[in-house]
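Form predicted on its own, single chain, as structure tokens, below.
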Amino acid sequence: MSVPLLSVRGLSVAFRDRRGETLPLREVSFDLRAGQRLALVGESGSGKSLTAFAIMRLIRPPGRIASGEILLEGRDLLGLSARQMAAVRGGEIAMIYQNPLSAMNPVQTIAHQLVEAIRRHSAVSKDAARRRAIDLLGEAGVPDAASRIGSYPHQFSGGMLQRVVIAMALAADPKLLIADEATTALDVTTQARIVDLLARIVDDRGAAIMFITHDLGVAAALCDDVQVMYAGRIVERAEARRFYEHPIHPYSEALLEAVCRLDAEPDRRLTAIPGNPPLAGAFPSGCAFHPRCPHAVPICAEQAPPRVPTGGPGWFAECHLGRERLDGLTLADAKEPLP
């Protein structure tokens, strides 16, 4: 098999305070292939954005990457110098942030910022970079790009500014896009347009995308695989269709039960997940989800859960009841066996 575009192995991130060192991200491992669309979902504080910042090597003191490997096409990013890693950021991996206004310099024009990003990774003249910037804005769906490029960030709406940020992320034709809650601050109509734009860009350019979101509906519209995080760990990864139809981990099931569905009965009440996610440094023993889990049994509080394969390569659930839940699914869903 070919080498994955991105391979994360045993990644842990530590933060130190006056009480000592905590591990909010613990032994995270996954692969991402070229052209793949991966959703990273979970409640706030589960470790989604921290995973992205670790991949970009943007963890700053008092935080540090405590252990693990981050391989980009087989090259360990943790072994690169600061100068080498600066070339990777934007050049091979680009990030789209949640708040586009805070991602831009408010006192510089869009032209200045796009041209700077293009020339940072390409040896081209200012005029060539400006033409390239106009093309990127047009590709990102900014109307009348040639005249709008001289505007300042505050002169764009939130949706249009997010398109500008996407254009900037594409400046060096990266192999991987990391979108960190890139649609959260937008209205649903603009969200749909941005999701369609990202899907088209990934298909046209052959890039991969890691899409971090709270919105399981947006993830369903864009992504091939879904990766669920809880308390700094990946607790389930599955092909998107299988995940939405038959989640294996109780936390995945609870997340989906809390989603408002158009095909639900009008009088159906949404099911809230009881309790709160644990704080880093205060993770429960055994399975971190067991205090909130309706299916928990005594072993869940005593031992870390095993990783149960649930289908294709890289699909699994970390749950003591994973095998029983998977076997129950297989029996109940005999007309559609597991792959």
The other form holds:
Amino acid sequence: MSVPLLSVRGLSVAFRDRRGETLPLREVSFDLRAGQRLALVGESGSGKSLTAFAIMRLIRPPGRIASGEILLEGRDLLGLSARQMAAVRGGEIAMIYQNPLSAMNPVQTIAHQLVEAIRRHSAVSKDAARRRAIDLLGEAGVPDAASRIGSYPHQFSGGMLQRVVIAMALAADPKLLIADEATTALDVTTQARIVDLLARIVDDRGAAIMFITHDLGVAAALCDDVQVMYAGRIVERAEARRFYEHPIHPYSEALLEAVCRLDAEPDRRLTAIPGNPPLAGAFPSGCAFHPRCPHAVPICAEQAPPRVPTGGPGWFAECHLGRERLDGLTLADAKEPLP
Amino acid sequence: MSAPTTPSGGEAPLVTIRDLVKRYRQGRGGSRAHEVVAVDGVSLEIRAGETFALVGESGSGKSTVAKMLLRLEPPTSGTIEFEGRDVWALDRAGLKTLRRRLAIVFQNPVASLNRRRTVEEIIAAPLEIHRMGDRGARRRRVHELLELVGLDTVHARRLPSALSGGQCQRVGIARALALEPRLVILDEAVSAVDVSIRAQILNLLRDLQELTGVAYLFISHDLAVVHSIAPRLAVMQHGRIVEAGTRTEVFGRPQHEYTRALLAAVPEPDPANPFPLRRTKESA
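For comparison with the form predicted on its own, would you give the structure of this protein in the form predicted in complex with the partner chain?
Shown next: the complete complex, the earlier chain at its head.
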């Protein structure tokens, strides 16, 4: 086995407030292979954005990385100097945020900002950088890039500006793109086009993407692996097709059932998850999902659940009933084999 | 283009909008070239007790229609009738009635609540403004409303900051229902809510409609949610209704190119076929 592109080991993030220290991210471990498209799915407060910020070392006081390792091709990012880390950001790892306007400087032209981003990571002339900027805008689907490059951010629509931000993220040819709800604020038709664009870009460049979203539909459209977060833990990881057809963790199952689908019977009651997602500092004992789980048994409230392997490379579910639920699935498969 | 969606049956509609137009003038000068047409000849009807959806993307004009119905923005031309009366020609008493019978729930559940007021004060505010009952009666009504939207009476003394997003949206719904309105405008009311909570809120809205007979104007860009909750809908683009009809008609046999584009862009949670309604270029 080759070294994974990204390997997160036992990552915890702590925040200090008046009442003491809380752990919104608790011992998170996962791998990402080169070229892999991983969805990080969860509700607000589950820790998915915090995971991304920790990888980029952008956690600011009163927060801090309390423990763990973040290995990029075997090199621990937590051991780098601030200067080395600045070269990684926007270099080997680039991030795309939800609001493209906040990622741009409003008083400088697109050309200025793209040229700056390109020259920060490679020693090329301004002219060469400008030519490369036009190429990147074209690759990101900005029409008429050569004439629009002199425009200011406010002269673009939200969808077009997100393409500019994607072009900027590609400036240093990153190995990993982290997209944090990058299509959430866009209109539905624009969202579909940006999802297509991201899929094409990571395919063409062989880059990996960590796609953070609360939308299981968008995750299905883009990603080949799905990782679900709940209360600061990864509770399930599996290859996408398996995940959507046979989720093992009861939370994953409940999330999928709660989604409105166009092919569903209208006017019926939806299968809702009772209660609310827990807040950091008030995570329930044992398995944090147990108060909302329809399958919970006494041990779920008492002990942290084991990480049960679920049949593929890196696949697992953190659930006391994981093995039973997996066995049930295998039995069902034996009776009625999947095509 | 904007065919009115006329409900069948003889009862007079709750809301009748005819040829509604809203133009905004941009900048100074007053030249026609700088006018933006936000709403361009919209006609529609909403029946008592029904859920009617207005679908569209940002800038389509759907929220501007709601603002004119709420009397927050005057129309450039056209009429809006609520219970048979032109809302922009109401006298003082008529206006007071309108404010009681028409309510709105906003997109951002936390921002739409006053963060310095307790849940009880927030829900009681419309009752106080309309001088409904004495203090004790208002408190009883607040507790009744809390129960109706699935909150506990212990929540009454809390500030919005002590509640989750889903709980805040329930408070917003309780406030909207306080004066027993006949129509509640839900402007992207479940768009900012977590997936697991969205299903709870949609179920709650359905239950409340069954219980109180309230009608909803459901404004949303999310076609899957609209499909689940609204038997009739209109699709807006660039200020116009480009298609309107029943759920079966619009979802089953979309006529307008834009409706088809919207449907094709809805991602379904199925990696084998994430865009089931997208027609691939290869097959065309």
